[in-house]
Each structure stands twice: as C-alpha cells, then as structure tokens.
Amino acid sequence: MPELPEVETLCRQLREVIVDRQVLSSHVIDPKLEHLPPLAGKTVRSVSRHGKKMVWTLSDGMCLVFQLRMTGRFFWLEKDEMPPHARLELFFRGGRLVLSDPRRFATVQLCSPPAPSPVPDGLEKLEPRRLAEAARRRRLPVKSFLMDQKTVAGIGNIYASEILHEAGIDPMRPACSLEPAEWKKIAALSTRILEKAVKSRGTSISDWRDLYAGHGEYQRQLRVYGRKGEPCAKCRREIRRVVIAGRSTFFCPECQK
C-alpha cells in the first residue's frame, strides 16, 4: 500500500508535469469511476497531500481528491502504451496520466475543497504531549495506534515497524503504557524516517512504482520490515514476525521493550 513517502513522491513528480496545465480530455475505463464528470477544459492549479490523501485544485475552484488505497498508482506516459489494470486516463499536452490499480480500491472524487484536517501529517513536527494524551486511555498495541489515521496521517505498516524498531519500543505494548520520553523518541523518529523515505522515493517491496515506473529505494534501508529470521542490525538477535490487527509486524525481541 502506498504510504506517506510514496504519495509525497508522486505529488512532487506530478507538480512538475501537470500544474498549470489543462486537461484536454478524460477517459473513464473502470465502471466504478463512472461518477466522475468530464474534466476537459479544467486546469490543475496545485497538487497537495495530507497523509495518504492527494488533492488537485482545479481552475474552477473544485478539487479532485485521490486515495490510492492498496494498489493505486499513477503513470505519466508519452507513448501509446497502456499499463495493465488501467482505470482512468487524463490527457494533457505532451502526455497523459493513467491510474492503474489491480485491486480497484483507489477512490477519486470531484468535490469542493476539503476542510483542513486537525490530524497532524507525518512530515510535520509531531508533538509528543499530543501523542501521549491521545494514547492515555487506549490499550491497543502502539503499532496500531501509530497506524490510526486519526492519530497521525500517513503512517502505515512499513514505517510504523521501522519507527518502533529505531525507538526501541515493542510494537505490541499498549499505547497507554508508554512514558513521555518514549513518545518524544517516536515523535522525532517518525518525521526523520519518513523524510528519509521521501528522499529515496519510497519503498518498493511489492508493486509500488513512481510516476515514471521507477522503483523506490528505501527498501535498502529497512532495518526490520520484511526481514524475519535475519539478524538485527543493532544487536544481531533474530528478527521476528507477528501479526497485529491483521498486519505483518517485524521487530527485534532484544532491542524493543
């Protein structure tokens, strides 16, 4: 699933090719997106992101809001080739954008500009006190707490595992059990790790590709995610895998307490 670094990568690339360009025509391929009206004549004024949600502001004041969900990807194409699982085409001068989505979970809405979200974005400076207060009565695992999009927008399965490993915190601990010093670590490391992942254009361990079908590179820096049975980079103890709330979770039983 594209998480914050992957969506941020896509936004930065899209700004270079579609901002201040007019949509010449649109073609809905997937019947699930038939609710979209024709977009021809509208100019994309800006591309922004909050968490995993991407927002294009259009010249008529309306917005296109995209959530890529599990397998949604955008490709910029200048030739006639069509990627598999295409659901939507948007034509611009010089090329076209194709939304590809094997599982067809991605959503697209044309709507009024969304209200600002009160939930902090993962690339913002997180406030440890705010995290601690939100977790005060919550006994769910701290990993699930970090992945709750009502807590921090954008953190998903891969980066929650990496943040907690770097912070030395067991992902199964109840969120309410963490001390202020531990929330301070999590707040600082969340931003740091997400920023590093953005610089690497995200993590490609399954089907993530950027706008030009390129792989991300952060998978080379993963310390625990997907490394079951390998030695921990810190202590050399074997990395373990457990399932928390239906999601694979990787951690070091020695380093994370």
The other form holds:
Amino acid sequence: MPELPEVETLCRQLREVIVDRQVLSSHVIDPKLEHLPPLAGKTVRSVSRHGKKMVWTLSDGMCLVFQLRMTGRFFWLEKDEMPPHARLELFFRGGRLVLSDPRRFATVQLCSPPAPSPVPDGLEKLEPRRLAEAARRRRLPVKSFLMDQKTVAGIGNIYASEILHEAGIDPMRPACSLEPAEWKKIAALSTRILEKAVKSRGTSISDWRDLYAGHGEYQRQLRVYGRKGEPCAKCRREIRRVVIAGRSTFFCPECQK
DNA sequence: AGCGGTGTTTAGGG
DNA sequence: CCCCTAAACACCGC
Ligand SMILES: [Zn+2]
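The form predicted together with the DNA is what I want next, because the block you gave corresponds to the form predicted alone; please supply it.
Every chain and every other molecule in the complex is listed next, the one we just looked at coming first.
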C-alpha cells in the first residue's frame, strides 16, 4: 500500500494524537514482531518520515522505525475494537493505536536514531542534475530507477507510472538515455504530483485507509495507473499495461516517448 | 478450484 | 557492480 503520500498522511494524523503522549502498555499480537521489547512508559517525542519509512523518537532517546510495506496500516480505535490482521497494539493515555497488516510484510524496529539519509525525499525539491548524474551508466528502465529508494525516497509503483505519464516519458527507456530537459521535468513533476497526492490524503486504490479508516481521494486524479484500456486523458489513445521488473506499469503509447 | 494479480523490500544469482 | 527474480504472506476476483 503506502507510498510517500499515504505515509505522510498517517504521520500528520498520528502527530496530533501521540506526540507527547505516553505509551501505557504495548501488546505484540503477531509472533513475527516478538523481537520488540515492552514499550510501556516511553513517551513519543516526534513523528517523522523519510520516503516510505516512519520514525518515532522516544523519550529515552531510542527510535521506533516502521516500514508499512504492502498492506501495513495504522488505526486509531475505540477501546476493544479489533480490526482483522492486527499485529501490534499500543495503548496511549487518551487512545489506542493498532497496526493492522494482512500480508504481514510490515517491519518495526526499536533502534538508535538513524543517521540522516543522503537520499532526497520525494517532497524535497529535487535537483535534475543530481538525478541525471545518478542515472549515468544505469541501463534499467527509468521507471525502475525512479522506484529505487536509493534514488528518490518515497516513489512507489502507482506514482512512478503517474510521474512518467505527466512527464511524457516511456517507462521502458533506459535511465541513462534521458536528456537533461527530461530530468528537469521528472524532478519538478515528482514533487508536484506527490504534493498533490498528500493534499488528497493519498490514493485509496484497493483498500488503503488513513488513521481513522477514511479513504484518500487521489485515485480520482490518477491518469494511467489501473486504467488499462481506458482513453488517455490527454490524447484519447488507449492506455496500455506492461510488466516492468515484475510490476504492473501503465502508460500512454502516444504521449510517452 | 486454481491461478494471476495486489501498495514493498530484500537476498541471491546470472 | 548492475539488474532481474523470487520470496516473505494473505486475500480477492475471474
Ligand atoms: Zn496520451
């Protein structure tokens, strides 16, 4: 599920309810998370994000790092309400937080504060020259390059297709074949599209939900993702689906060269 | 019923 | 290195 806009949405909502709140008790439900020590007594000091990774700093100086992967979701719930596939439950003064995750790919680590990442986050202003430099000698499809979290942190399968459609670039093209003007488009549009998606509180395709089980709105603004066979909004040609590195990829053969 | 598809990341092999 | 595949897991729809 969550790419940058969805994780950002959760961060914003979580800040309002857990920052400066103490964990009264923690309950590990899924044995895969049994490495987590008890968290009772710790207070959450901040909630931040880099790419798709969420980081809480705690009052004892340690950090909790969450990677929600495909289906991880946080829900703020009434007492004794338990969603399906709950893996972790945290009781706060003032409420209860549950990590629900049907496919159980999400990870949670208690660790020292991570070193600042050298990788730009997708909501930062991206430098076209830096992208071009990173793409030198990379022959992989530009779509895979954009989804590589060591390039830009936060772009996933949905937004990669959207960015390349808006930029008019064929997702199959080798990353090293792009011209400077094309990197400029990608840099500007990546940030713009991710910002717009944040404003829409993310994309609720399949079943992404926010902290209060509300859905996002960006799925209505998707131009190509999931729209195989539909007419392109720009040129009316039929949108095609191809598989790149095992992932569904949607593009317009007319607008994207 | 079985197969292909689903937002992510990682290890491993060619 | 570089890049793809498979696997981690559960579910849904055809
Ligand atoms: Zn088009």
